[in-house]
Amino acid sequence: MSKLSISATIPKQIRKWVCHKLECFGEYIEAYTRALDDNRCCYLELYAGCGNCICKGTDCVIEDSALRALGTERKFDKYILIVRDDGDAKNLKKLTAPYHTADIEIISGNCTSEKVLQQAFDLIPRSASSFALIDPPGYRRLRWSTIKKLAAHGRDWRGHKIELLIIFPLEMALLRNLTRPECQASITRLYGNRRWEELSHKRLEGKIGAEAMRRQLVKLFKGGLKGLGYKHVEDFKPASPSKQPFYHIILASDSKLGTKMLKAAWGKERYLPCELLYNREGQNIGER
């Protein structure tokens, strides 16, 4: 556990469920890189943050997803981190500086911008495999047009598209705003079509419950990914500290390898860094 030593809004405060998500991702990305063997692979993060976070109500500072990807034993060949906020980008650059073994590129800008996304694509070598983490701060920042560009970018030496790990913002205002007329445009941008409106009408008429609605919203998004040609599209509801997880995990890949790793990382209860039974190695004491 580290003491808070950075002022202002960096590191940013996060809730317990976000801390849980980061712990799960750290375990997942470690397993993912071990499975790469000698294959060349680039890491792309579309919504990178400032590099570290602090658990709300504690003095526990933890690494965010970018630093966890950088901290794996087996390294990616290149790291491309897109950061929207200039202050976050500056802090992330400072925190990534000690990682001399990695090729790190930090791009400042909005990942929904054609120009910004093309900057990232230009940094991915031809025939190299790619893994993209898509973890938006709410559904309004995720657009289907971005997903389509990622899938269409190109294929590696095996004929595989960019692998996508999507932290789908199911509970982050999407369910609450589904029936609001003023939110129609943003939800249509999320799905890339208006088929979600049928679910909205059923909800308004009381023909579908909340849990069934969750399943259908995830299914609709998965259907879009399958339509982009991905061979394997899996979803997973994480074991979260909260009664109902704030997000759903969706993996789109042309390989079968990621599914088992996904369930292993997100499918178990775990202690968090700010909790008593968490040791310095990040292992739950109850598992030793």
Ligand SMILES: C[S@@+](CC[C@H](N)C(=O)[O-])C[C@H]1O[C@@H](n2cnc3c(N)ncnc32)[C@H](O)[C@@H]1O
Contents of the next structure:
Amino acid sequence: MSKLSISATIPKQIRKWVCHKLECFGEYIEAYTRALDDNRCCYLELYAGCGNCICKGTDCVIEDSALRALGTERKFDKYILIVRDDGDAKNLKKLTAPYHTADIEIISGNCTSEKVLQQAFDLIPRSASSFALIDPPGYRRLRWSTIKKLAAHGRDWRGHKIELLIIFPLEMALLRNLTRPECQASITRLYGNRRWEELSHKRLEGKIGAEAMRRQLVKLFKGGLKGLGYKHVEDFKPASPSKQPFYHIILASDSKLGTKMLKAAWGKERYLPCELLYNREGQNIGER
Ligand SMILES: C[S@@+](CC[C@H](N)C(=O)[O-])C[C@H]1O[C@@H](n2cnc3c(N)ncnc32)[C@H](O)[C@@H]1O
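Alternative state: the form predicted together with the ligand, after the form predicted on its own:
What follows is the entire complex, opening with the chain shown before.
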């Protein structure tokens, strides 16, 4: 953890819950890579950031998901990071430079575009396994067509599709916008169908409460992933520093390995880097 004065939009400011998410992800990806053994695996990040961020209120500079994936003890064979613009790409390139022994490719562009996604696919060696982190800044940026393309990309030597870890933006206005006519198109783009409308009608008629609604929205998305042929589709509600977590975790995989790791990383109370009792090596309160 270091301190830095905030001068521009890079690094971006984040709130405490994002720091919590990154801490959980760091632990998850460490456990995931440890379980890879000798298998070749590519790391793909669709909505990568600029490498670091600043926590609002504390000015802590925090590594984002890409740097955490690069920092694991057992490395991925390749890292493919898709950032939105050249500014983020430049900063990420600078921050990933110390990891010069790793095979890192940074693509600048819209990750929902066919061309950009194809650029990423072309970099994945045939028959290597892949893990994709999908962490959009809100539900409007996530499209079912992108998920479908990832699932259809190809299979590794074990016949497994790209594993997807989705930070599902449940509270990033999806729930709130569900009954707004002007949001219909973006919600249909997210789910790839109009089945969510049934839930919206129930909500308008007062037949479903907020908690049941959250569960149903996640269930609907999971149903879509199962329809793409994933053998294991799990979800997990993060133990969050705020009352209602802003996101939900969804994992789609052809291997059942990740489920336990999800619970271990996201299911426990933890300290953050700005807190006195934080310990990066052993953040798990339950393990103390
Ligand atoms: C929620 S942040 C996640 C960043 C990173 N995964 C992390 O945890 O720190 C979402 C990121 O996606 C980027 N982004 C937004 N729309 C995008 C798009 N269409 N294609 C690629 N990146 C995008 C934003 O610039 C932002 O950095």
